[in-house]
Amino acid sequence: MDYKRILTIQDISCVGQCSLTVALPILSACGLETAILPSAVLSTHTMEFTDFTVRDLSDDIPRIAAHWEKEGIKFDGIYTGYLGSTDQIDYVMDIFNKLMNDGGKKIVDPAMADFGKLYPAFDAEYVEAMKKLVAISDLTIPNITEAAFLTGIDYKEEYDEDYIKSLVKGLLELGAKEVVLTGVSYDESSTGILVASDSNYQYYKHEKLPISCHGTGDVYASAFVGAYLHGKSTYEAAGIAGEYTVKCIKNTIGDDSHWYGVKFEPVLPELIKVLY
């Protein structure tokens, strides 16, 4: 494996095991030199914590990028997570254009919605801006809700394979070269990931657990990106990340004091073992 440098752009929730506090250790464990560009700093994540602090870093993003450009710093991959505004999406598009090595991968997690609804901070204008970012991506990693908003297809809680393929087709037509659609479940006991490019569809099925935990989307996306840039195929990386995320949730089940995230750190050796 070549020693690759990746940049991940998303917020820092200082406590809560999500966003950059998940991405940095997981990507580093996958053998990647990991640079970060925070979009905001929060004292905690916003789910069930109260009175958290937030500092928007939008004004810093173009200044940091300009410094990197001056220093000749470029990246073999850029992976975006939660972006707080349409301005930040525009900044990311500029970074894609200026700071990517030849052959580098643009990977977009359009973190903006779940369970059929946009996150409170976002609106239709944000969705339109995110479409532009997905359109220039080499690979996008949405959940079903995000795919529905991006394609303009009605969200469904109950669906069949034709519905899922219509979402993926819409994302590919939007411009994404590859799609990794998460949370695809065709029965009560399993869930999985649909990996697609052009007319090639591959489904990876894994165990469905009876609970959900905050931050597992970030754990999955980070593990996927780490495995993918480590040299695994898209389908292999999708499966590795899925199994790792399941193990992280299992490692957290039963610990009622750990309600705010998943205990992913003790499971990192198992991820490393798969990759090396």
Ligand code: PXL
Given for the second form:
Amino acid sequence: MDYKRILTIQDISCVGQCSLTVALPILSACGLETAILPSAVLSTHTMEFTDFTVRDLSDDIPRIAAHWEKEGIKFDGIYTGYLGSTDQIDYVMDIFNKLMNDGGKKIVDPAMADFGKLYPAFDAEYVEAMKKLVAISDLTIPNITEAAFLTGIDYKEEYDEDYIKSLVKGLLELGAKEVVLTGVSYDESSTGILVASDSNYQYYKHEKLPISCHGTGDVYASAFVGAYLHGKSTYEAAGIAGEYTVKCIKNTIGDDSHWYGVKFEPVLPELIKVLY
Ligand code: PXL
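The form predicted together with the ligand is what I need now, so please give it after the form predicted on its own.
Now the full complex is given, and it begins with the chain already shown.
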């Protein structure tokens, strides 16, 4: 079987089940050689935890990339998530240019916002820098809030198909070749993903659960990237990742002590089953 090497660039939140602690196991389970480039080390993620520690690793990024370039190390896909600063976005653009094998995919999860608001670490300058990264991506995986910030369209909690299409169209006009827009819900009991390229729109609908959990954006994006580079089409990978994320949330509902993330590990065999 085709054995692909992917690089994922995002932070390590040591505790909290998001970013690299989610991406590395999920991508590995999808059969990919997974290299990591940590953008920062935090004691926990930044949602609801207080007094977390942060060590910014920006200065290490170009040094690590230069070493890989010298060693002739390249990747079949590079997937970026939560990044620490606008400088890091420039470094990532350089890595996209220098360390990608021919035909490799640039996949950008513009992890910076949810529920209508930017995460605490980010501001308007960061949004502008993220627009540049999305513009050169082969595939971007925003939620509705992120899509609204990136396109400059007002965020809406209640919306219709025209609103969703305007977000996707804005992202394609920005330069993204394909868009996988998550959390698109048109009724009480279901939610889903809009997959779009050019004027081709496909909607994948799945069960909507009564709670939302931290870290599911990263679980979704990692499972999507894993399934996609494993060989599934964009639409198939979008659906596989959606169903996997639903299972992770179901596996967590009812455990009040587990408020900071989802218990995605025991459900990994279910993801593997649909891929192999
Ligand atoms: O992508 C979610 C995420 C990742 N990393 C850190 C975060 C968050 C969400 O808040 O705080 C550090």
